[in-house]
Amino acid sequence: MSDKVGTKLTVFLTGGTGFVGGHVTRRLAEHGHQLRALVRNPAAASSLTELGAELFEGDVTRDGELDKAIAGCDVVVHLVGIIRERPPGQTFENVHTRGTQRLVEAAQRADAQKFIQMSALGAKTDGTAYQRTKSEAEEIVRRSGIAYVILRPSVIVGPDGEFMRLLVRLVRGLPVIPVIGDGRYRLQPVDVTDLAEAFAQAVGRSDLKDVSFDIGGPHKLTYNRLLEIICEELGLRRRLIHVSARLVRPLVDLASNWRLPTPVSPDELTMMFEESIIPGEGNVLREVFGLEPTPFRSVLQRLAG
């Protein structure tokens, strides 16, 4: 593999129709790579075909659908992940752990040169089911014998991302904004376009192998501050109402047990209070990928524009 500009590789992707996947696919196409994508519904993946991607119908949760798609590919980019379970098929164990295992085994049979994995900041063996299965998927990739790059982003933001759209809807639609807890828990929002460029470089650079990177934006912001910035950019005055987590958690747990829709799941509530920030002042987007990380306010201005 070469890191020379213009090197064209055959890249197989999962999750190409998702929020992050759309941006990653676009950057890979701009870098001149030949693309193949695993999609559950080819008819709904016109955005990928417009970029020249060859589509293969399939799902990482099912066996026997990967070998033909990966055959002859140089690099595998695995972006599939879920934040909430929808049993029986869409579980953390089946998607994150077993799905990654299936894909790694297919990549091994295809003699792929590199495996790029999207994990999550905070993945760990003793965390929530989401964090644990993300950690297990990382270990599967590390033990594969294939050169790998694992990217572990904090919360990912972009004008077309659900997290930012949800916050903007809250601020625009409500005179007072409910906040669980004191709102001082911090996030390090990363611009999806910065993350997509990091993925594109991970594919093409031969010096990036057998490494894992925690990815965050330039600023560590409390949840309160995120809402304040949105209010400032939209020119709105809103009051934040803080609701005790001790009152919210039993209701969330009860709704989850009854499989009722809730704004936040029990796992998400736990991870919220753990924060999603990278220790220290360094930033690998700048130090490794040569990017100037985009501030949250600048991403919001793209949405407002």
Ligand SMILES: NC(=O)c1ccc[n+]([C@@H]2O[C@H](COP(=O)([O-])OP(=O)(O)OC[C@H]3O[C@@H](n4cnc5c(N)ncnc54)[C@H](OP(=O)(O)O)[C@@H]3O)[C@@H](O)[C@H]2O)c1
Second form
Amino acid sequence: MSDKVGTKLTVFLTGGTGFVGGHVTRRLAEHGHQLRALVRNPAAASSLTELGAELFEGDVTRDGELDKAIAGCDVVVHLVGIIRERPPGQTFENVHTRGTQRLVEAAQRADAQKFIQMSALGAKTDGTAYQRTKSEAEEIVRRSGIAYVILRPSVIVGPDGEFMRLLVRLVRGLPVIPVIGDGRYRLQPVDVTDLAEAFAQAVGRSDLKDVSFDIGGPHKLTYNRLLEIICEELGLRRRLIHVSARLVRPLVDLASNWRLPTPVSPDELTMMFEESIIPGEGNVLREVFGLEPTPFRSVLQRLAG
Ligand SMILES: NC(=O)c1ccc[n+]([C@@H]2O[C@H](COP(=O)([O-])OP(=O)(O)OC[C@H]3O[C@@H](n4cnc5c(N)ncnc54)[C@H](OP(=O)(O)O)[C@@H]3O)[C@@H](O)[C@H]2O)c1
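If the structure you just shared is the form predicted on its own, then what does the corresponding form predicted together with the named molecule look like?
Every chain and every other molecule in the complex is listed next, the one we just looked at coming first.
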């Protein structure tokens, strides 16, 4: 493994104020890199300045805000992504596809040496709008002519992440836990700190070039099992009530058509039933990044701690 982790690089990063972005920024700072961050609201980005990052105000859906920020950077780390649209500006097309195109063009003009792209497991041309636009963004990066690393994680978990917090809130707050469908659909939760280390290595290692990695944690867990583990760790007994997806789907579709708030969007429902797992027994966190992937239960124990 050619490890250039000791080399100090200038890294331009988007999405630094998000859940994953906070961990990636911290890890990059620990690796000694000089950081520049694109943020929509500098006043809400003090955690990044505390890590020594220079802030540039901007939005990937707008033209002409990236060149000054990227000039002189060695590596671009593109983490921006959305799971729900907020039209007219925040659409999947605008943020994932056009936003990535804009950033890649700015990186080309700045002669950046490497582009690290955050994608998602399940990104594909014939998927939901989220999956399709994530796949389009991957293609833009692959065709850019810049050396790239694309990371495609399953669900990302951490004590400060929305997914884990929501499940813990449900288990703590409800005597019975509603589960859409049979709950046997599987996920491969990956610890955000493991993923952040993978990003830092993708930035610093010259042997990682023009590659895409599917990233998952050590275990493939059904949604039912995730909830059971949370109950075990919190010392709570809860019954799971399975609600037929055939009942939920029309309600979610209707609410979405009327633009009413729902806990899951129609696309999220579709993606939930598609399994978010990596076939086979291998794990790139171990094999490529030299990490021992953290089990979901251990991440949960950090939350309890
Ligand atoms: N969380 C998961 O389980 C998961 C799984 C697979 C892949 N991913 C991918 O991982 C990435 C990060 O996810 P996350 O969970 O950390 O999301 P998050 O907490 O919602 O963070 C999203 C980040 O993107 C920024 N952003 C959104 N729209 C922007 C725009 N138009 N211009 C500039 N910045 C913008 C946000 O900035 P503000 O602070 O200004 O809102 C925030 O920093 C996304 O690409 C997501 O698709 C996530």
